[in-house]
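A single chain comes next, written as structure tokens; it is the form predicted alone.
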Amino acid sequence: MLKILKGGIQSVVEDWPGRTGRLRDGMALSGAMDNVACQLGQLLVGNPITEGGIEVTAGGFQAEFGEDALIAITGADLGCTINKQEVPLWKSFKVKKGDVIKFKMYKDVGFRAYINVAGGIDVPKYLGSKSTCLFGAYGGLEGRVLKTDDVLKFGKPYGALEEGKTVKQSAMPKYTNYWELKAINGPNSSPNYVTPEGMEWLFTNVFDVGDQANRAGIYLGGVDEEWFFAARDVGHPSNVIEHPYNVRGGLNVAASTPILFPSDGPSLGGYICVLSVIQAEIWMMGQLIPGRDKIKFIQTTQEEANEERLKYYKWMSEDSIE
């Protein structure tokens, strides 16, 4: 059991792959913003990689353990301490009843950390997932962020509690302020929606991550409307008929504003989506620092994306743990 003392900037219960199969109903996939950190953390504490943990965004979270437990902190270094003592990241360790966990704030690289507990966070599944969708107010704990005096129960551990498990150095994700994300064209691409020059620019330009960035959308630097959009007969050239959006990982262009769609991105709309970040690299979106980091999209093919996904499946396995 965990009693929340301070909810921090934004702390929510999330699992992976989130709430799949509901896009047709207008429901976001949700799920961990950095699924790699969440899934590796579950392996460290002996859980299935689909189990739920606590996603701490930016920092400020504090809580007291109401029972002994095995935990692991993964993701960005947000200055996590137990009883004012720094704790190791990417390693399982035991805590005792009465221990207090605190997170400071994000540092130079990375924006989200994960608290992973043996047995997972015991909240009801909603339509097959424990993930919180803040914009729909469902899932997780009452569909909202965690706040002072909330109490979260832990599930029954899946096996023996093994302290000292670590993520292999070769399997550690690399956090930076300059991110290169592999992506494929479309679904709304050249020549019908975007000029060939516009697509070339997309894959050569370095984008600033804007101050407006959350679980629903990450705003990037703008585009030059004069030459980016292909000519169309009616309305603004970025505005097409209503169509399903490619979430998670789609780059939506609303008028002159590119918006990356992460976990709680919308399921459909009228603006074009010019590229898709490959599924093996969507975790990077969860560690982007608003107003600080930069992104470059690296053009790839569907075949290469499939190869990267196979590598990702192997990454999210016991092969990465020692």
Given for the second form:
Amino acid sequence: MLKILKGGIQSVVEDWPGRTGRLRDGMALSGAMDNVACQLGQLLVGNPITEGGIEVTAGGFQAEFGEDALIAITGADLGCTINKQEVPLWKSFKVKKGDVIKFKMYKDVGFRAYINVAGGIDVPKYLGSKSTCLFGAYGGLEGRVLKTDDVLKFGKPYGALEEGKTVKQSAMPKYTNYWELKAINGPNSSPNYVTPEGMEWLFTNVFDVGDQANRAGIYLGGVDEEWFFAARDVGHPSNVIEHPYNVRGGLNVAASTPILFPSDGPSLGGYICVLSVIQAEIWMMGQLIPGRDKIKFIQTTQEEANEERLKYYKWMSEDSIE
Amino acid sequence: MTTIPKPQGVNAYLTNKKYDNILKVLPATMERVEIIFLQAGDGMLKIEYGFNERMYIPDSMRINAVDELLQKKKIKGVIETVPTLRANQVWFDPTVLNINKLIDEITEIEDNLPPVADLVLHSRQVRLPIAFEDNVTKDFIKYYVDHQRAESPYINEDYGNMDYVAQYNGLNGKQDIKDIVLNSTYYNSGHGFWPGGAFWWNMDPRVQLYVPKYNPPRMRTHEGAVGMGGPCLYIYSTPSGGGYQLFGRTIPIFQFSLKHPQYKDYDSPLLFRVADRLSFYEVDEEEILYGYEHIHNQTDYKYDIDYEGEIVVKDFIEWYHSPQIQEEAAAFKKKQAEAVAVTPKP
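Given the form predicted alone above, I would also like to look at the protein as it appears in the form predicted in complex with its partner chain.
Let's see the whole complex now, leading with the same chain.
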């Protein structure tokens, strides 16, 4: 088990692919913000890629192990130490009862790290998933962020505990402050909602990630209403009759504010959605540093997205581990 | 906001094609409007009903009927769907299921669907209390004024949105809005946005209010807030962001813990079901607060739900299209349009 000493900025239990099948009840998918780091982390400790770990956002998390365990830290370098000794990322290692794990703060690149434990985190599954949905206050540990004195149990390991497993150099995700996310048209990219100039701008502009960038929405500055929207006979040209949102990865334009929808993005609403980040690259949303990073959307096709998706499936397999 | 330079030299014709995401269109029939299949992501297909946006409840009944048949087909690669008033969206794995194959499957269902008018829908009647412009609602609107946008046409000096809704619809004042809300029956097309939230549509076209949403949307809304965006009424199920113009507050409609028998007995954190009908009665603020205490804590609150009701769709369609109703609806729309022209936009 793990005794939480400090919850840090925001630490939650998440798995992948999150809580599917309940969008029609208005229940967000949730799931790891960076599913690549979460899934590779599960592989390192011998778990299935659908297991859950602890998502540490920004840093500040501290905890004490109440038993020996095999763990791996993946994702961003948040200055993780065990008993004040720096530990390698993307590599499985054993910890002993009484060891204290601490995270400092995020550095130049990357914003979320994952603590992955052999056997997974033993919280009850709610509607098929261990993922925390903060807005709904369900899933994970009591539907909330981890805090001082919480205790998390571990599940039974899935196999032998193998130390020293690493992610191959060729399989390491690359973090940056300038992210290019491949995206595909739709559902409201046609000229009856957005002008061609507006769409061209979406695929050429470099967006600043806003200070408000959390599990439910990543704010990306503003659009110029003078020329972005096609003229329509409605109260505001960003408004449509309530329709399904293309979560995860949809870019919503709420009045003049573009908002990218990650894990806890809403299932439905009344603003247009102008493009969709391809599923193979939605993981990048989890590593965006609020108020610092920049992103650009690169237009792609269904065919290319399929190729990228097949690569992603292969990436999330033993092929990436040595 | 800084000025954003407009991209120059965009060839409208080329870019129209470049950003065209219509995959297929089924022509309109006697039974329905045209159906547009839209790319909505690399594993998302959106099925939209009608090129023109309309608020017509039988569209939703049709979409839910098609959705049910689609679920029954258990097509390999389909993950889940989100049916709404005039669109459905299918989330699928395009490496397992080709998008054109999926379109064909849905087309087949559409082509063989019996008339919606033949449906008789089981429809519960839910009655909820509402406190208009209560203090909690005002506090949240004040928070928006203090932190997000100080001056806006949709918030009055008393931190209320109802005056704006009245103005936008060509009505005299908030009493008119209250009267409409208290005398209307709303239809649930399905759930979404946040957990358990239902999308409610006024069944009477003669009092079909419309109002644009906040600009920018609120970062905070309280549980139980009742609001309107476009032609839709919504009750916020949990604390969340949101852009709807707020009327007031009702009691909880979502309970994850399943403590209260209304949730426990049905093993569902959602109060509402698709095709439910909803109406409101006015209470003072204390009664709403009583509801929170006695639903979430003491669990002895009794919801007012009639389980036995049904909607005979044929009767509804006939009534809806009858000359008198249509005439009165057109008159309401005309007055509304005149008001929209002189009302400031968000």
